[in-house]
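Next up is one chain by itself, shown in structure tokens, the form predicted alone.
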Amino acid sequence: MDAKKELSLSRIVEEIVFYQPIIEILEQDPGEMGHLQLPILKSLVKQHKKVVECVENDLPFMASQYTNPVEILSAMDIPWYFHLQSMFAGSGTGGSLHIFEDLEAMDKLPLPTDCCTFLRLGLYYQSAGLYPVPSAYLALTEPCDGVSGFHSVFMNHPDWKNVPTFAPDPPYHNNDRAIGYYADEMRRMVDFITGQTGKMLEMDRLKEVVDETNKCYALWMEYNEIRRSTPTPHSYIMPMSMFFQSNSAGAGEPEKTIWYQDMVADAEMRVRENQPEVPDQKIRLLWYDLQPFYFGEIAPWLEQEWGAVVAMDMVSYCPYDIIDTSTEDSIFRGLAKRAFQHGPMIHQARGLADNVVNDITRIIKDYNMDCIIFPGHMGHKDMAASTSLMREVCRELGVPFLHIGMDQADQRYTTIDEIKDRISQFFTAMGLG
């Protein structure tokens, strides 16, 4: 393997090796939690061997983003990879191990430093060599300028120019036209990654795949509805992790299903029992943006200085509809709505405010909060706008809101003890806790 090959692998080999000895230790002896995390680390690095495998043997796989249907790369059995994983679900090596450096030297590319950071080390991997270059790419343009210009530059980088690309193209509203659109979109989709791997998509196939994510769905629905319970039953690991599992390959395997199904039942046996797993629990609190790369030393000083915890996140509380499977058109169309209005940031960032208005209110109903936290990430313009909104919907509710200003990805915009002192500022000033 040549030495271009070589260092595009290094970050995946390099979680490999940091999670495989955690995979042998839980499988010894698992603990209280061992048994929930251990499939999602399994998961993961399942993942990422398909991935060498196929770089180191010439074989062909896809890259692709998050918001593209992973059902559809499953039912056709292509390998692939989240084309950011890298930076989120790489956060226990990558995310740690390097950031800073990474950080050091993103700043040294010719990019404006208002631009998401999340985007722009993006760029860095990519330009360092650090991302493995796919036989074909599914990307994305949605939902901020931020992600149209990143699509840009990186489809004109020289390892990057002359891989096939296809970007379904989003529209704006949610109407029943615009569905059918983006339906056809999938369509394409297909066609395209039918003619870079030769494989074609056997609709029994997708069917059966869709029904098994569709189950998937269903239990992290009815896990967020146990999630109301008083006090909530897990830490903030656990529910991070319900959006890899329906959202990385292996859609439509039954050991996910299995998972999302043990979930539910502690969740159950520890509300029932009253045993959660946060002991103490004082201030329930929604995180409304993504969690930071550094979320791991912030959310256990929650829990275990202030009693508080993330009873709900923006990132768990993404609409999700169960697809209708019994046509061809109903799944494309099911597929479509999900992948352009569902998910995290693109629920939030595509279309209008009242996205926002009507998920904190929800939230704060259904959820018994007590404060809403947003931590205002420096690259999500969109967010930034509709902060007043936020705000005035809170205090007609009669709930704190703190807005922080921080990078999700760059601890030294605002620091982690800075954050720990306005929050706690804000739970004093507030009453909390």
Given for the second form:
Amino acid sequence: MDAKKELSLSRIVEEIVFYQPIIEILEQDPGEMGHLQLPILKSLVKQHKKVVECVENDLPFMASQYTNPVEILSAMDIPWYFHLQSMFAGSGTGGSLHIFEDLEAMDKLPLPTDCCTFLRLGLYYQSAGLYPVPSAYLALTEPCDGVSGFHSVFMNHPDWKNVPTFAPDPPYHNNDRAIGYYADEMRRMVDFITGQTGKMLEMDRLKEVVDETNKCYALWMEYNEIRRSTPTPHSYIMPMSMFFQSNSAGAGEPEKTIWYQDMVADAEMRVRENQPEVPDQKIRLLWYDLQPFYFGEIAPWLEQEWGAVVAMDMVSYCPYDIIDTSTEDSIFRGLAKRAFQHGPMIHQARGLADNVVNDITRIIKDYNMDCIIFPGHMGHKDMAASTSLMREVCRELGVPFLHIGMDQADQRYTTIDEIKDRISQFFTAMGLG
Amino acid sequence: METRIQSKAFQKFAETAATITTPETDVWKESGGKIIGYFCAAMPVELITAAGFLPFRLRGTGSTNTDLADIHFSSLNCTFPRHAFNLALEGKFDFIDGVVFFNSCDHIRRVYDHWIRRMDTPFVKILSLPKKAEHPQVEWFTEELAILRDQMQEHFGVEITDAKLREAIKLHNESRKLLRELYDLRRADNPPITGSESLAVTVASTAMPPELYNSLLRELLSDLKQADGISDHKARLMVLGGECDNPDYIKVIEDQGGLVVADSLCFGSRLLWKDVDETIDDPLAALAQYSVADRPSCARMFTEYQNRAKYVKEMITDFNVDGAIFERLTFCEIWGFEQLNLTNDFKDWKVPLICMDREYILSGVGQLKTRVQAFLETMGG
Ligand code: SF4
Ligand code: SF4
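With the form predicted alone done, generate the form predicted in complex with the partner chain in the same format.
What follows is the entire complex, opening with the chain shown before.
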């Protein structure tokens, strides 16, 4: 393997090396939650190993996004990776081990610093040769301007310029016509994948995969219902993994369904037996944005210092519909909807501000929230312009609202101490906790 | 505006670019005419003209603060929509009878959300403009335009026939052709018009009845053909970027000794470089083809970067450009990421490029001057 390829795998290999011993420890002694954490780590390592195998043996693989129906890639048996996955998984994993040096190197790119840091980091990874160059690339234009700008740069990098690319174009509307248009984009995406890999899509196999992910989504929604309970069953990490398991490579594998079943069962048991993972819960909060890389330093502090639990969060609150798998058309339309209307960030940021207003209203009511924390990630320009609408909803419903203003990938923007101060002052001023 | 151009027509354009309402818009309204506002350069204005209405591109011209808009927007939002929406909240756009939005960018699409909640403009629509330029996208946008046509017909009780659309296409193509003649004059060693004056002319094209505009533009072209050329410049510059409707911004650059001879701006060359194809049978399909695929793209069309780069490169050669200024409104991610692509390409082309962030209203002039002076010096100017 040449040096360039080796470098491109270095971060992936590092993650494998990092997680492998943790897996082994958990296998021997899962502790209270280990049996639920183990499948996630195993799935992460399995995906990574697959990519390493492809690069080492010159086998075809793709880079894609969580919003391009993962079911299609599973059904066509395409190995792939989501090149922002480690960034978005950062909130659970603490981000890359190199986060601070990466951020400093990222600062040197000729990019305005007000552009989303997740994306600037991604472009730094690319410029530093830290992404394996795939055989084909599925880009994405939603939910924000940054994402499309990011892909534009991505596609013009000297090493990626010749990588065949397909970019589905999500419409702005939500009606039937829009769903039909995007379903056709998905069909064109399948043709593209076939053209690049020679692999055909068997509808029976796709139906099988979608039937399986349907089960996962149904269980996820059931899990969300259980989170309504006071006290809420789990700490912050487990609910966040709901998204990862159904939106990453290997979606539709029956072991994932089993994991969702276990999550629901564990949550039910905790509610039934009044054994929440976080004891002494005093404040139920809605965390309405992505979780930052450094959530591992904020969420436990919230729980321990204030008895504040994230009873619902934006990434988890995505009303995924179950897909009707009776016909080819219904499957494609269902996948289209899932892809351009339901995913986290997509659901909140792609279209009109109505989803934000409606979701917050419902969450406050359904989850008996004491307050909302809107981190206000610096990349989220559309959400920044929706803040007043969120505030209005909260005012009408009499629920305190805190807008922080932070960078989910970069704690230099608003430091952890500043964030904690803001939250403490807010809780105190609102008489919470 | 301060100018050496001896032309009544130019005065009219300069006045139009410097304000929101003009005597022409007043006359239009007084005679019962309707005015439809829009934000994005991709708007097929022909549809509005064919309805018998005046297309009017919304700007923030004359705005001095964003106090009212800031209740709805945050400090992370681009100042262009904040100023424009502030004017709307102040009632400065009360003369418009409708607004057509696109999902142009994260900021503008939220202006729509606030507009429908805070303003009582009778007709407000948002169209889904694709972000790539292939055939299915043209088809989608043709349908969007057909729906808009139906909605306009129903709401305003007008008929927008294919024949009227074809006429409107001809009329606006005529504006584009005349504007290209104006740009041709700027290719000369000593152009008779500055970049800032040229921007005033193009901005005026978005706020005037097109027949009147065309006749004034003919007059200006003939005046310019007799005018002296400008020879006291140190370098020939190109300005690149998104929304820039303020000739004074370009003037600050030119006052430092650089003459802006070319641009790739939303209110500049991208408005006029191509015509709507008059040979396509269905005029709505022709307009969609133009908006989505044929006109020089803005950075939101993310798969089109190679074509945009080609467009810029050709202009650099054709207009004999010595160096370029990339201007971006702070918090604009669409143009923010474009900056990296452009920086790399300009390096390859060995053409000097400077990237400058700015606010919508002219501010930080001292710093702007210093940076432009330093840039000109690096080019030996
Ligand atoms: S984190 Fe937000 S702003 Fe950044 S890419 Fe994702 S959706 Fe866009
Ligand atoms: S400059 Fe950028 S952010 Fe501002 S309105 Fe234009 S496209 Fe949107």
